[in-house]
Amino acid sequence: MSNRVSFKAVQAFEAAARLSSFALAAEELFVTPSAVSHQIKFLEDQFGVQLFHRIHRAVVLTDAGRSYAEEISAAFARIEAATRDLGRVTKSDILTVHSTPSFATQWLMPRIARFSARNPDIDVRLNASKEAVDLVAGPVDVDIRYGPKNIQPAGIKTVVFPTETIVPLCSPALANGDHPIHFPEDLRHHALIHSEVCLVGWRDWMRKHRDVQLDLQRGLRFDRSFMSISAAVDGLGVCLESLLLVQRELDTGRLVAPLGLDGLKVQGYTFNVLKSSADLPKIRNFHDWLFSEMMGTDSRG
């Protein structure tokens, strides 16, 4: 015997428990009484148990009846208020989005409301912390990652950010104050700010001006690039960052570029993703609007 059943079966006999009547669940539901009596007749004769007694005109739920309508009823209630929840909805997705701390406050915050602008029907969350997650295991859709391309597993598809420019940058007040920044030997009268998770350094920065000796004790260091920019525009010292993540600052005159906007090149971030998720729209519509705002694309439409 299957215990599937026809939905109308189960629905009419709802209807009629519910209100102990045929007749007002036939009206319930716009269908004639005999329909109800016959779905209810059909549920009795498939599993071979009375659900109602009939006396006279009235019906009466048999105990294997009413125990059957409480299960039934719950199922009922917990359908009506998950369609009622369906009715708040107002984004059709969710994208999840993992990223390293300083991509997340320095480039995709300033911007993620132009990817929400062009796609009214997702709904974004944003974490962020150093640690990679597990993208097989955990709920997230994106996750963007800063360091060396390892080797991910199989079901993972990595796409590498376009190359990044790695500056020396400062406040406007340290660039013209006493001792202004014009030539790479001037950075010898200001501290240096060192991003100890950069994958280009000061050292780096010295191999490329041989002349020039700074000294690499010294100075602030911090283990997130957005620390190292903020001690920037404080004007606490030159720090050594991506244009990536100062564009606002620049934009802002919160930080220049003593030196010029030419310098050490890095391939950082990656954007990982499950193969079978890639080409979601949610995750589709995400990675080219953020590529696209990477090459200066006006992504807004």
Second form
2 protein chains.
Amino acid sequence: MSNRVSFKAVQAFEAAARLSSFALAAEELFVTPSAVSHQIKFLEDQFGVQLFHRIHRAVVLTDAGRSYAEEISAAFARIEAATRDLGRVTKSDILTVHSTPSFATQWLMPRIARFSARNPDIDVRLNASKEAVDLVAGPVDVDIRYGPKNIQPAGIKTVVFPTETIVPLCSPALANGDHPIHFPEDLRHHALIHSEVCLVGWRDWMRKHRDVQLDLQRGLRFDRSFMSISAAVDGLGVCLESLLLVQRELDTGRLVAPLGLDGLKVQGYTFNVLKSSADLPKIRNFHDWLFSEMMGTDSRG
Amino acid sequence: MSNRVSFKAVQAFEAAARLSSFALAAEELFVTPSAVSHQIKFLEDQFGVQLFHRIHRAVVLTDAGRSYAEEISAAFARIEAATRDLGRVTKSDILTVHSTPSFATQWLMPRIARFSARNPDIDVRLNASKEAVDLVAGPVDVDIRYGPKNIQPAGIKTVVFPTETIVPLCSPALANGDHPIHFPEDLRHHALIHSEVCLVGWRDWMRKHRDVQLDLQRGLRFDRSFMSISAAVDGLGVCLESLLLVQRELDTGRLVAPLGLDGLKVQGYTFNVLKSSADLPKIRNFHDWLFSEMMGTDSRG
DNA sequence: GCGAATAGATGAGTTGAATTCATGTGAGGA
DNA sequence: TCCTCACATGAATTCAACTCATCTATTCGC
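Same protein, different state: after the form predicted alone, show the form predicted in complex with the DNA.
And the full complex, kicking off with our chain again.
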């Protein structure tokens, strides 16, 4: 069988063939010329083919030896190159996470360092875009999507996020300014900030507060939540956003929830991975970390 | 350095990666699972990169391990294929000899078995054609050429053959038939066979025998000596050929030299090899054998 | 839930494949 | 002619790689 190949012997032969000398090969391999001689004799005896001509005080490859050497030299070079590369790698796994821009900016970015610290062997890469990615085709391991669950392609495992709470948010200056906000109707005095892709908007909020009449035409409109949040931080109005995305702003006091932290409930985000890779340690670790981190956040919020 | 790679360890890793199991890899390598575990741990420690995830009761490649495994698997497959091929090779050297068709047919063919018998490790291949071959470009080791020495390309070593003797030859039936041939003038009664590429022809012979008038227009014409010889054997006339090419026919009595074995002297054949390969054992052996064989032949002729 | 079974990890002890050492051979150069 | 160099070869030695014994963690069957 092929596993009867002595790689030691092949290695010795490769060096000797390349250097056309047993002595130089021995030097390269940090052994004595005798060892090289033994190994090559062993190879020749095993296959019954002479690989070197021993002439005067040198060795010359036979045709069989030359063609064999050409083949294995290339293979050895490849192994050595791969091994050299391996030495340069410091992380054993690469975790590529794709998500919507808002989730990436508002939730993942502030927290991902914590994941990396707990998983030093995982090299995390974050991508963000509006479009869902093809997990089968691409190098992306995890896709965090927002919106109604479409028909899932076979082979994709989808885990829904915990229900989010959507509340009006604004800068503290706005909430405590000339027109302080204490009750829903106080919003009449302020500009509304609309997030167009959000599953729930001011229209849904008004269904819960039928006594308050707000002009839905008013205000800024953004197609990304993180822009609405940024506008709210800048005091441009009141946005209606998920607490999931504004933890950082609430913690640092850049935003406040003038009407409290209770509000509309919605389930929008999903965690998507290939079924076949769902059990990989890097995926499990990320999944478990993400959901436990989110639970912690929720309990605080 | 790269030679600090333990190929044993890489081999163990390759098998384990391919089989996704230390136990199966151990079985394949005829060792215990413990040995595989040790080797892979050694590799991981040496490069500081985890190659496998140890989960529940199985092992799964890390990303680093997978990319490494892909590289080395290909290299290992190549080594094993080359080694398998090596096992099928029985001769360590291939000697490719090209010559003119006549020398191949008349001299080499009958004798080459003797060379092979004395050099069982050399696989001899004979090619014959009128054209000189490009020793630099092609797989041909030796080219035996006929004719005036052209300007030699650099890097070609040319050895001239011993001087040949050219004499009239015919079948015994013709020599002892109705018009027996004992003296040059007896040839008048017979058809002459002409070899067009020969360096000497009947015209040259007549210069040596000015008293004999022969009609040079008569007779068969061939562009290869072996055809002329074959025609003479068939009793179609008298050819003028080198003793070098008719040893076999003289020995078996199919041809006779009615006017004796002395005649025109000519030096036509050359032995051509690459200077760079002239000292290869297979070339030296062939060269030495060929010239010693020719000397033996000459001393007999 | 509990124990049995499985797959691998680990450290100590053992072994034999590979190495060194001592010596031999033969060709080439001083 | 002798010396030197490069490799060959057989016996002795060694240490890298293996086995063994034991341990851990997880799964599976009951």
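Residue numbers count along the first chain shown, from 1. All figures in this text were calculated on a predicted structure; none of them were measured in a lab. Definition used throughout: the rigid core is the maximal C-alpha set that superposes within 1.5 Å between two forms.
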| query | finding |
| --- | --- |
| Per-residue C-alpha change between these two forms, T270, threshold 2 Å, rigid core fit | no |
| Threshold 2 Å Cα movement between these two forms at A173, rigid core reference | no |
